[in-house]
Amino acid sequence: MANFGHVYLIGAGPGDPGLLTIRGKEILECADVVVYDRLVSPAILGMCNPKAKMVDVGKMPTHHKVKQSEINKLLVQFAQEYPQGIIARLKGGDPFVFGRGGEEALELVDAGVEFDVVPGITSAISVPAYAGIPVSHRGIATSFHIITGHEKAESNGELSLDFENLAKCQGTLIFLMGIANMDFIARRLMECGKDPKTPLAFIEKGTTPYQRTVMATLETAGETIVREKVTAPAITIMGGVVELGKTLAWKKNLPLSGKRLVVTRAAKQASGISARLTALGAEVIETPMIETRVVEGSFNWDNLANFDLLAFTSTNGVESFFTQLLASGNDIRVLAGKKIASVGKITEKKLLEYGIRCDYVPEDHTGEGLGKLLAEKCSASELDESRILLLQGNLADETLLKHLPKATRWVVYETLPVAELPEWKREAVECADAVVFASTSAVENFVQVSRLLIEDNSTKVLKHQVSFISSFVSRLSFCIGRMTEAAAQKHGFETVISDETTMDSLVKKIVEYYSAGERA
């Protein structure tokens, strides 16, 4: 074989993220090529190497992005330009099953590169199931057959579909991508015979927080199509074990269900948030405006014994203390008799991870509430003002200064902004119903990365570009915090703020809000 790259195709399944196989969550990680299509989860290229080049190739119903035979050579190319490299192609569903794989496959041979597939979950039977109907059912059908609904012979240019011997058939049909063409295809099948009352079932993005179900029988396809306004991606399965979706149906509507919310927080951060946000419905886009590095070196670990007191501010100070402090050869017992002071609830609860207890954490869970109660300690010669330390960011404001100028400030992690957003992140965010801030840096930020598309001057503005910066003036933010509240509004965002600076306080507002909408 020559010397190519290693090309895999690789099924994302129906659209739930969790649906993806671990095989392929494992080749997505570590490749250099992500050639995928329109149908992939924004949840799932989240989970790609962020250093791989991402090649969006997504095909529309009625417009193909990029046409099969270009992605076909695509793949040959990419294995060509990277040598030993690993080539994902990404398609929704399974490969094999009209997923054009085959196609590919074929194209790979011919040129000598060596390739994988990676089976992925098809939304023919996924689907269905999500609503609650089995494709297979003792007593009602035996037999199930998954049927291209939008696949014409070149002859005539009409289905290329046999609708004498699927009129006759007694199992489940299953049509995929046959919106469209639904009308046509229940009128041909009533023609050859099929009872015009067989039990009908259109879902739309199934197995997503957007997953919808229409009921109708093969002779009220088409009115119901148009009334209910059913569109692509959906599949439609028709036969006996329809009925039984109305018995089954398992996947409730959650609080957040159909809500996509942008979490803003460091990558490491998000992960807790997200996965809360994901169990109550919702399509979560992690989109990292920051990112935090330890300052090395910022602890001399002999002053150590000037200080009473430590006064965290933040859950990445915490992080960044012990994680120099475990690096130096010391642990914990260097804190022994010294006090602990947090600014709040979820860095407090940071340090007990490490067996620390806090000995003060304020009512009001801002710096400004901090440095008020500790300024009161000092005064009440319970605290020698000179000997406390507070660890923080090189971010971070004058305002504990401001109330305890005696004190020592210790930088001991840096905050730093993402430079960019990747061209399919930019789409999923312009399409969300809320952003989620967690601090003033993420606002920032957030707002800057979206300048920075339209002022590069060097390049071509896309219109998705421009629409995505004026789209998200005045959306709705979910914030933690005043100062982040206050920040968000500044630039021009609806905010709603948590009740208490805690991640159970922001997620308990986010269902509250979407409820109370709901009920309006």
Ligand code: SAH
The other form holds:
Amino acid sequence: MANFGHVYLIGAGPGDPGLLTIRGKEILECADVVVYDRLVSPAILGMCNPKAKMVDVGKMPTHHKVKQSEINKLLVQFAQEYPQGIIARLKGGDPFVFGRGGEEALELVDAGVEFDVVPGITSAISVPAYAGIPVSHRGIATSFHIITGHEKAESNGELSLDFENLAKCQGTLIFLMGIANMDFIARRLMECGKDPKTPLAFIEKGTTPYQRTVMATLETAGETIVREKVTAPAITIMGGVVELGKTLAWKKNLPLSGKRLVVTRAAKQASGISARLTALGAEVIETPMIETRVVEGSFNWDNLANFDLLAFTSTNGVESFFTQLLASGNDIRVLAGKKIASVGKITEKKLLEYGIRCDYVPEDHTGEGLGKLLAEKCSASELDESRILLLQGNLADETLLKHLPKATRWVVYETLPVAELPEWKREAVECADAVVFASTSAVENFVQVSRLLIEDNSTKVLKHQVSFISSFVSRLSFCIGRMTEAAAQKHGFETVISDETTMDSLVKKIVEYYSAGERA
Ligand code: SAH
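So the form predicted on its own is up there; where is the form predicted together with S-adenosyl-L-homocysteine (SAH)?
To see the whole picture, the full complex is given below, headed by that same chain.
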């Protein structure tokens, strides 16, 4: 057997990221390459190994982005390129339910590439379930049939469906990819004797925050699609079970349902607010715009002997310091006998993880408080100011040095704008409803990163001097506090500002804004 990578044909489920299987997630987390489709949600793409090569072969409804035959070849090619690698082929729903997964598998067999299939939750069953419609129900439907509304006969270009038999079928009929042809399908079914009053539902973007159910009957199907502007991806379900959806529709419209919000924060801090916005129904695109990096090799460890006290002002500072301490070949014994100060409880707790207890923590947990506390100890001769070492980030302000001018500052980590965003994330950001800014630096970094991306991706835009903001569908931003608002306005965002400078207040404001009806 040739030395090829292993391909996994993975079903991503219908949209809700929680419906991805555990096995699917495990593979994505360590994949070297992820070849994904249009219907895969950004949240699932966000679970993939950040180092993976992300390949978008998504198909738009009207034109095929990458032809199926090319996708098949691409998978073989990646298996060859990554001999020990894991190649994830991520497809909407289940890979073998109208997903053309079978064709891909055949090509892999031909090329001698080994593969696994990781089934997914198919939209055919789960999307009706999210609309409160059981596909089978005792006394109503004893079978269900999943049909493509898309497959054309090679001979005459007509839908290659056996309408005679479908019309006779007593079970539930579920059509995938059928919206464009539904008027025709409904008419043919009625011509073949199916009851025009058969209840029917269109479920659009099922299991996502944008899910919508539209009820009709067989005879009103065509006109309903036009009137209600039903668009793909949508499922059409026909039969008596549809009536149950009127009683069983369980999915509540949450305050932020259908809203796509970009949350820009440093990677580690983003999840708090994201989780809350998600719980309120929003689709959250997390874009870490800033990242912290250890500043390497900028310290002479022999000099550590010149200090009696080490002061930490952030958990980043603690982590960076100890990372470098260990990398230098030293260990915590070099800190023996030294006093340790922390700006507050969180940093203190982080130090404890490294086996270090703090000697000094100010009561008010601020830089100001720490500066005052240490300055007092110096005045009382408990400490020698010139033997104090401050371990801080490059953006730390001068507060501590102001109180302790003779102390030494060592920049242990830097905060930098992230170098790049993956393409799928950029697309998601550009068509978001709003951006949530939790700090001035988040605004500045967002603008800087976005500019870089625009430059990279189409130099034409810059040549024409179009402002970067015009590439976004929405210019709306939610800002925490006045400073952040001013920064966002400077760059052309429309702003809504929280009443107080807290995350609680910001989340409250976002909900208020959308429940009052959109103004933007
Ligand atoms: N393999 C997929 C189906 C691929 S065909 C599966 O098992 O679900 C694509 C069709 O699936 C779409 O045209 C639409 O009819 C249906 N579909 C997929 N996701 C959907 C969703 N979230 N809501 C409604 N229909 C969906």
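Nothing here was measured: the structure is a model prediction, and the numbers come from that model. Throughout, rigid core stands for the largest set of C-alpha atoms superposing within 1.5 Å between the two forms. Positions refer to the first chain, counted from 1.
* Core aligned, does the CA of Glu164 move at least 2 Å between the two forms? -> False for Glu164: its C-alpha shift is below 2 Å.
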